[in-house]
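In the form predicted on its own, a lone chain appears below as structure tokens.
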Amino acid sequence: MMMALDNKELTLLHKTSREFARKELAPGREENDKHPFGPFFQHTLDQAFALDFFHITLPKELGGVGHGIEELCVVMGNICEEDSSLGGILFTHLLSQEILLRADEENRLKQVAADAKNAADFLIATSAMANPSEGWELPVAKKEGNSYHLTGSIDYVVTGGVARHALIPATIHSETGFSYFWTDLTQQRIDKSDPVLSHGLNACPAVDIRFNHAGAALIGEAQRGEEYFRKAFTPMQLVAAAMASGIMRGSFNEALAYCRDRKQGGRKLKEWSLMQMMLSELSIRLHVSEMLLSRACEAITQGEKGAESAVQAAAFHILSSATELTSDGIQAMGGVGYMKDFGQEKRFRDAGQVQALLGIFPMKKIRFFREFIDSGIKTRNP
């Protein structure tokens, strides 16, 4: 993402994700997409952990480096330019500690942080591919005596399979709505399936898991479950767009070198006029959407009245953008495009993934357009 980089602690933050995001992730990205048929990139995974880059929004209070949106959205936009899966995982840990802190759970973070010694000890993995309000089968808590048991199954816990905790969304027996729950992915009541295959993000691993009467904490208050969802949900579907922004200009970083190098018609690509407008488009596209992307974050920082719902329409006309441009990041650069040697077909599939990172992209939409009707807010006449 292209931000005014107006203070060194920013600057610096930017090159050290972007130095990292190509030494350590882009000559890997094949390989590692080949998850879960190929090994996990677990060094890498505590290479981002040892630069801090988990713990980037945690308050410094509780161990963080404290930093805002805008830093993160620097951060995740870099590493999703060379491998979103990395960014999956970021974003996975980064929404279930969001929660975590919108229920006054910051005492349970703080002795997380202190206790982590590598990537698994830290991570805490969460269903961030859904919102458990939308009709998903959750499990059952049941409260025996001072504590919690969970029974039942949750599909596609991202992180599931490597993180040592989980937080949980569940249904409490006799009661409705959901609730949070914090388990230990580690005891023995809880059974993982293997790697679940996705359509992007394939080093962004997720399980299918069910409990067997497995203990677990109640977090914040009972049945608050979805209000703590929807408070993280609009800077965590800004850091989405963050990284669709980071695989868009991947995609038309890759485009455009194409076409510098190869030749057609004993002309290079790049100077025959369709392929220039082809190019052209395709950095409209990218610019409008940094755009908005650092606009948006300006608009969460500084508190500005209604960003909660420009946020949320800056980041869906940007996830939208994300899987034009990579479609057409492909059409630039013909038949190769299709292959997996340059990436432009992994940019696609992880588009169109990181579009359903909380919850259903279509539903997401139509609740933005229901709240937005309710809300009684008018759009400017033209």
Given for the second form:
Amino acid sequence: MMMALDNKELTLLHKTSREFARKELAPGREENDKHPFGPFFQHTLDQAFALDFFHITLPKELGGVGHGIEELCVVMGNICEEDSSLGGILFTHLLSQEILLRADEENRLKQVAADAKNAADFLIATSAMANPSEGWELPVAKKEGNSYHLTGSIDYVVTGGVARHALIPATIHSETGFSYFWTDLTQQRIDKSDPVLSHGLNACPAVDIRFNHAGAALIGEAQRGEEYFRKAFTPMQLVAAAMASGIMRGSFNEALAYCRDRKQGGRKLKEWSLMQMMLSELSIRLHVSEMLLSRACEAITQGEKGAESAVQAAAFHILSSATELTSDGIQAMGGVGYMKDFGQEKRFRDAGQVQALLGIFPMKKIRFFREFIDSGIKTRNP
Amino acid sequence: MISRREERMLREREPKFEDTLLSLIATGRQPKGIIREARKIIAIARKFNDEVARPASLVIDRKGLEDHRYLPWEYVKKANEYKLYTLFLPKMFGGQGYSPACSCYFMEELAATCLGMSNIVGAHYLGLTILLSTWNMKIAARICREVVEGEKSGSPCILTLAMTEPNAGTDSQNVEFMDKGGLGCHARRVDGGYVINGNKIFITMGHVSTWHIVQAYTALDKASETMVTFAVKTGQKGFSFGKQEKKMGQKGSVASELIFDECFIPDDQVCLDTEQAASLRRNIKETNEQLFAYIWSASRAGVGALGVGAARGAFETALDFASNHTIDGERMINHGWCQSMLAEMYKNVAAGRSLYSEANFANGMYGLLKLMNFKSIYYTNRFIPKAILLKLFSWICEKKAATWLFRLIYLDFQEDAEIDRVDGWGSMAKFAGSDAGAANCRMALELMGQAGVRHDRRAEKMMRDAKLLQIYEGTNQINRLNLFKRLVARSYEDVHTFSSSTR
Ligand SMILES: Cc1cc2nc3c(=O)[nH]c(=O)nc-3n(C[C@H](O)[C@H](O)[C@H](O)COP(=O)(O)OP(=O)(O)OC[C@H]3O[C@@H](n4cnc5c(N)ncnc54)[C@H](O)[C@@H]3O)c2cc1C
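Taking the form predicted on its own as the starting point, write out the structure of the form predicted together with its partner chain.
In what comes next, the whole complex appears, and the chain from above leads the way.
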């Protein structure tokens, strides 16, 4: 863990989240990962809710804990080291929260926080794996009187099957761009699919949703959905990177422990220079990622000039690195790395899924160029 | 200008002509008929894909994810109905007699649609490969006959290869490591046969196969010199199945534990042991190393082809997505970055295919397929009616002389340089093809965003499936070492590979 844990609160949070992850998440990892073929880990989710993990960055005046991005990244890293499905659920909720805050919807958030008795009440589902402006089918919103109604489909609404509310991107009838809508997922005019079987984050289920003239409220202003998304993008990319970094730590630790124990060719695996090289590469990736993450958190927290582009660049690096590291994390363990009895194969899948958060990976890079390199906005790049 | 001696000397300098330009050397040597067969084989695979594999692939995968104990019986039978288990069996064994040189192209096709299902067929041919590599013609003929009968009767008879053990994965596959203490499958010589005790793990298709080609050792601390290769039949006393592994992917095939508990195997199921090997030119350890080289050179070229299939499947899936998905008002396929990414994927397929083809040519000239690629034998197999060949060959195989002759040709006559060549190329094809598969699957996932991670869009399944190719048949790391051993190290003195002197 590279973060400079230089304040007491952060250290405490680190300990609490790590203990929670090791005691509550790790033992059930294989079982929870069976979802949707096994039960959903509602109990664990409620425990995380009770520990205020979902409130972590919600401002105090809205009923939250009011921590910053650094604290959030510490918690996310610890959780994802053991089981990133919970990380995915948290991520989705926090993305919704971030968008709502950008759209000046503090009151709505405050209300939800005040009303919530359990995790499901509090969770706000959204299409966390997509940038809605990247060509995905969106429902159409039509204004009728003072309210809106949604008609049409949207794919892959993360936590849509378990959350009470959702933030749905939709196009307003005969207008361009997209807007966000608040909708109660328990209403009758919404058809939800079974949980979509996915590559990773199995216990962070998504559903496809069909709206049949379902009631919804506009979030912020019409047609400003993309703007809200873009504003939420940078901090949330960093959160995704923190998840990836936690996954990497888990993968490295398990690979190292195995190589210290397993013998082939008459030696411990760790004694073969080939394996030393592989473990060293894993460790280098991990160190670099943790360092980048720590520095990126600092840059954001201190509002440094050019922080946004630097943070995004760091996140791209970490997210790619995680897919490579987790692949080698399996490789270091040979056949057993491929089996569900160990954590490596899940981390490999989860890293792939986390990389896809917030949109198509190469498109994120194209936008990075357009937004920071080509636009004249001062970046850290020479 | 240049004398013959000089030419030879220069040609034999590293990298040696014979080691590098295999397809060129094969031109003219290889029967032309193979090209026509390859075309037909690809069509057969595509028909199976259209009618069976594609509609079933996600269904099987889902079933396997839901319950790791799922056994793909239905599809084992389907492949039998489509006569896939006898495609590459020579007619003299009662098979359909398609050139085994085409099997890689066939595997690529199957894998491009469903890697899991391709293994139903692939593991069977892997078992046949090890069986044939022992050149015990009597046992080979008997088992092949059963495979053919299984096809006729509708009860599939397929094979596995069983080497890996709980404490010996890499160690079970390399003679240099076999004596280091990890192996535990013991064979005890008794009157009329051997008694086996121990476990094998990760055996692809174990639970649904009839014959298992198993290696056990009469002295575990000298396994490299006491290895015995057995043909064990499902149902034999003392032999049972243990757990089914909870794999990440390739759900169309099962990975099984095989348990041997005082399992008596009679002499007529001993494919190769020290007694049989005593008369061979090489000592027993060298012979065992040669046996591994035969197996791996053929099967790793096959895994390379599976990797290329995976790479192709990922490419096709990504291409389909890109041509239907619009971003910034334009189909993705019209974005330069996307075209470049797809081109990279296409290149990975083509490069991987070139490598496994080269390995295939090496096998055709110097390895397992050598005899079948001799024009006279090839055309005999093709044009003489199966019934005649089968009758004649069944009779010949019963004779000890048949085994002696084949071992003479394949084991004694094979030169060390040829072993290096086929084994080195097998490793190269394997790690290059499987790395290409994994790389393309990753690119497909990246390119498809949230569609890529959905099971129903196939790319994520391909990624899970492809990852395994980097592990089995020797990890890619070990295959890199093997390439070095076979094609590089020999030019330098005092270079240690796969030994305790290697750090
Ligand atoms: C799904 C599946 C199906 C399989 N099917 C079959 C089958 O049908 N039949 C069969 O016999 N086997 C089968 N295998 C076994 C497979 O071939 C082995 O898993 C593989 O060879 C690796 O062995 P291992 O898993 O024991 O890993 P290990 O040998 O323990 O290797 C672990 C790590 O250590 C490295 N390593 C090992 N030894 C050395 C060394 N000396 N120097 C440097 N690095 C080293 C490896 O590269 C790897 O990274 C299958 C495996 C799987 C996962």
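Positions refer to the first chain, counted from 1. In this text, all values refer to a predicted model and were calculated from it rather than measured experimentally. Think of the rigid core as the biggest set of C-alphas that the two forms share within 1.5 Å after superposition.
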Did Lys15 shift 2 Å or more between the two forms, C-alpha, core superposed: no
